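Just the one chain here, laid out as structure tokens, in the form predicted alone.
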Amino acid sequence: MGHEPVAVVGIGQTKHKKRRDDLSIAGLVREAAQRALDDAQMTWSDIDAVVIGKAPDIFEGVMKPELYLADALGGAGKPVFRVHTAGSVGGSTAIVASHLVSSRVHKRVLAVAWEKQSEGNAQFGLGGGKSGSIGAGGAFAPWIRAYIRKSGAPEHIGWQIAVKDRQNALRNPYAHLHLKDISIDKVRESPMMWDPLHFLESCPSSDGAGAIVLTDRAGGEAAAADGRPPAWVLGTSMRSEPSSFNGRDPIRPQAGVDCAWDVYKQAGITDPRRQIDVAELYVPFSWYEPMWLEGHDIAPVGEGWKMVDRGETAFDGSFPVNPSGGVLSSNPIGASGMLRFLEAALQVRGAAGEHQVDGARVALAQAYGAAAQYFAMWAVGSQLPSS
């Protein structure tokens, strides 16, 4: 007996916002699991376990916030699963809560990820509860510098993913960043971060919290029966490798293409360039999105950039990446990786509203955490995998 295949049958999300003073951290969970059940048709006692995720508990000093949670998401007397790997976290909460229903363990799950940075200090967490931490912009500089030198980019690429991001955003009204008035010479004026990136080449600090209900075969078929188009999971993979080994190539990690490959493999792709339709790419720094273009050999190595220059990552390119705005526009840490799953889930449901790409039916979702060492990816269809 093989694998039950897994449908997403329910999205859910917060407004992004730098500060979220309105809702405890159970309230903003709350609000994107109601969220998602309601796009499910569901209620709290439809689910048969719940699964959370959110990056380390030192970033808002509140430890094993499971706990506390299973309440507030209808967790009481069921399976409760805590997961947490970096910055990937939000993906590897829905990988788990995908193998749950795929190893018919569970029917419905319930999968959430969140982070409430307003209540906390990322930067202190991020230096291990020391003052004077670089942050992750100027651990991933030294690895940009060194792509550049490498694949001879020029430097307008960065300011025009940025521009790109956040002119997507404008579409996404769950999105923190509405710049409206983003060019390439704001984002080339702005402060010097960590050379080379600007501060409109990072992300933001954000609260929010994203969630999805995923269930079996059966559950999908009746969700498209019922008009609801659910979204199939059609590979799903995490990869990880230590931050620092002899010969580690932090530019474009191992752990990573593996992880990618893994997915395709899964999912039927042999060419990804031609066979993924959208994408959406955990990028908290504009440049990283041609190191996950090259790193995912969606691109040739040396060849990302070249896909930024000519617009074929744009909303309307032949390869849209980030059409929600992505991290550069989102960033509550925990839930990043999740929205970049959920999001991909949206495309190809045709539920993305006005960020919807046109003729979406494999989508790409990608997430990666810590010194670029954790992955967390999947492939979703609008279609179910062939048995």
Contents of the next structure:
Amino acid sequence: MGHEPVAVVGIGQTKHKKRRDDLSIAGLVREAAQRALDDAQMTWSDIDAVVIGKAPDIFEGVMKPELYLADALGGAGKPVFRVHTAGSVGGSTAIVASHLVSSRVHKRVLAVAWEKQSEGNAQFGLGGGKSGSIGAGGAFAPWIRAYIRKSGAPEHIGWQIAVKDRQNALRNPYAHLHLKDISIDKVRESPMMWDPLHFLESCPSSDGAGAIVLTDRAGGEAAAADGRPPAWVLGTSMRSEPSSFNGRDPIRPQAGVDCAWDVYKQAGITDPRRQIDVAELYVPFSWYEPMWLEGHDIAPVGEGWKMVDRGETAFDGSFPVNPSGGVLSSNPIGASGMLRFLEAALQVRGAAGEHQVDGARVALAQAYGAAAQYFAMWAVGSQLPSS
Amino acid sequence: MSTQTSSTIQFPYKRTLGPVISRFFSELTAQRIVGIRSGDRVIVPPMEYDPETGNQLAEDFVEVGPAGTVVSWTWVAEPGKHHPLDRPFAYALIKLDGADTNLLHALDAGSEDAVSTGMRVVPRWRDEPVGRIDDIVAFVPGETPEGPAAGEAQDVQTMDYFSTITYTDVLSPTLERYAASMRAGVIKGQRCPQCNRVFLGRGYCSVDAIILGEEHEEALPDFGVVSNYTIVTPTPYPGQKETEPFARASVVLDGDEMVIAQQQIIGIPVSEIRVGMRVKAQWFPAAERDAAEITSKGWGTVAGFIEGWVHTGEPDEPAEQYMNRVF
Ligand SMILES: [Zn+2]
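What would you give as the form predicted in complex with the partner chain, now that the form predicted alone is on the page?
Zooming out: every chain and molecule, the one shown earlier first.
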């Protein structure tokens, strides 16, 4: 007996903002979760188990918030799981939930990931609570410099991605940043935050949450019969590697390559560039778009920036990346991976509204964390997998 | 004797309370306690949702108390600095009149003998309310609340939460030897016998998961090449002391085996730092070397021993071969 097919039948997210001062943390996660339940035409009592993900607890100063949030997510008397894999956690949370269904442990699982960055300060948190934090931008900037130098990419590539994702975000009412007058000039002239990264090539700090409801084959087919086509999970994978050892390639980490091919294999994908219709990749700093195109073998090594330069990753390109606006437009850190995963599901359900990519049947979602060392990826499709 | 290092992390968090807890705290500033109706029950403090079902509750607030009955309690004979009172007191579960749930609070009853399940208690109100649960300083025996006359309700939307925690690390034997060697001005690494990689004060190979001990230790050069760097424009946050752009560089020690991350380059403007630059360590004077930054998280650090790195004046090395070496 193989794995149970898994269907995403409910999707919800908050309006992401710099500061959701209208909500408690419980209110924030419930806004996303209630929307996912409504979308699935379910109530709290229909859910068998809850999976909660977020990034480090120091960001809000609430230790083990899953305990505080268990009843806010209808978890009384049910199994509740916490997932924590740094920045990739939103993706890992979706994957853990999908495994609870695919292994037939539970039939209907709610997965919620969130961050309320405005309660604390991520620079402080990432700097271990000390002065002189280099933040995520300072940690990734040297690798970005190495990518630029090795690939010979012109510097406008980073600016172009910063503009593209912000223009995509204008189509997404939930996105934090709606920069109507974004332009290459504006990005280039914005302050240099972490040389070589400009301010507008960097993600914002957001409050937000994302949620999905996953169910089994019968649940997915029932939703489809009711005119609510689900997203079917075609493959999932999580991989990691140590942050620091001689011989590591931090520009194209082996864990990221392995994670991608594990997903491709499960999904029957041999040529990701042709067989995937749209991708949501975790791009908190503009240059990570070509780095992940190469890091997941969507483009040959050294060629990712050329895909960008030719406009192939634009909304109307042949391989759209981040039609939601991506992490560059909304970054509730713990939820950011979930937003990639749920956007991929929205796309193959044909339910992405203004940011719907025409003909999206197979979508890839990816999230990464810490020193580009934790990876979570899934592929979802509009059709029930045949195996 | 094992060395201990200690570090304190503190941060002033700011909570947004949401509509329901905002109402509860706002009412507290006027010496009123409200609960919320959930079916036949009144929940105190009020919640946004029914804790048993997750269902959203209508914002149907009900004033309760202020007097109530002790349902259960425990005596705190020796209060610590984090307790709400500086003298012996009870933590009590109190069922306020009109409520169906119990409120946990401090009960200032003088002595353990004076506390019993079923006793009647009332709030002692804080002189100047701020919109926090300790606007009730404590409950006290009786039926008549204590404290000043009630004032106007304030609109409370947020809560400041100052968090502080102090960690004590006991250094591992590997880190003890590492710290001793650094005090003597020698960087000692541990070489994995299986893969030949070198690690700093870690005690194991992170690739092969082999324990590394004293027999694997060897002195490393304290000079090398800047492999990469970033210039950070500091953003303000509580505890941030940096105000001007500062550089953090990674240095690959000669022999290409060890990279030391997040280092300061001393003696030149940040704009002149470049990949491939040859540098050597500038050690603190022996008497000033300090192991306070070393913790048992498995990471060697040179902080407290090496102040920064200075350009040797030698010609630069080709950059590309080093640029991937950042951590
Ligand atoms: Zn080894």
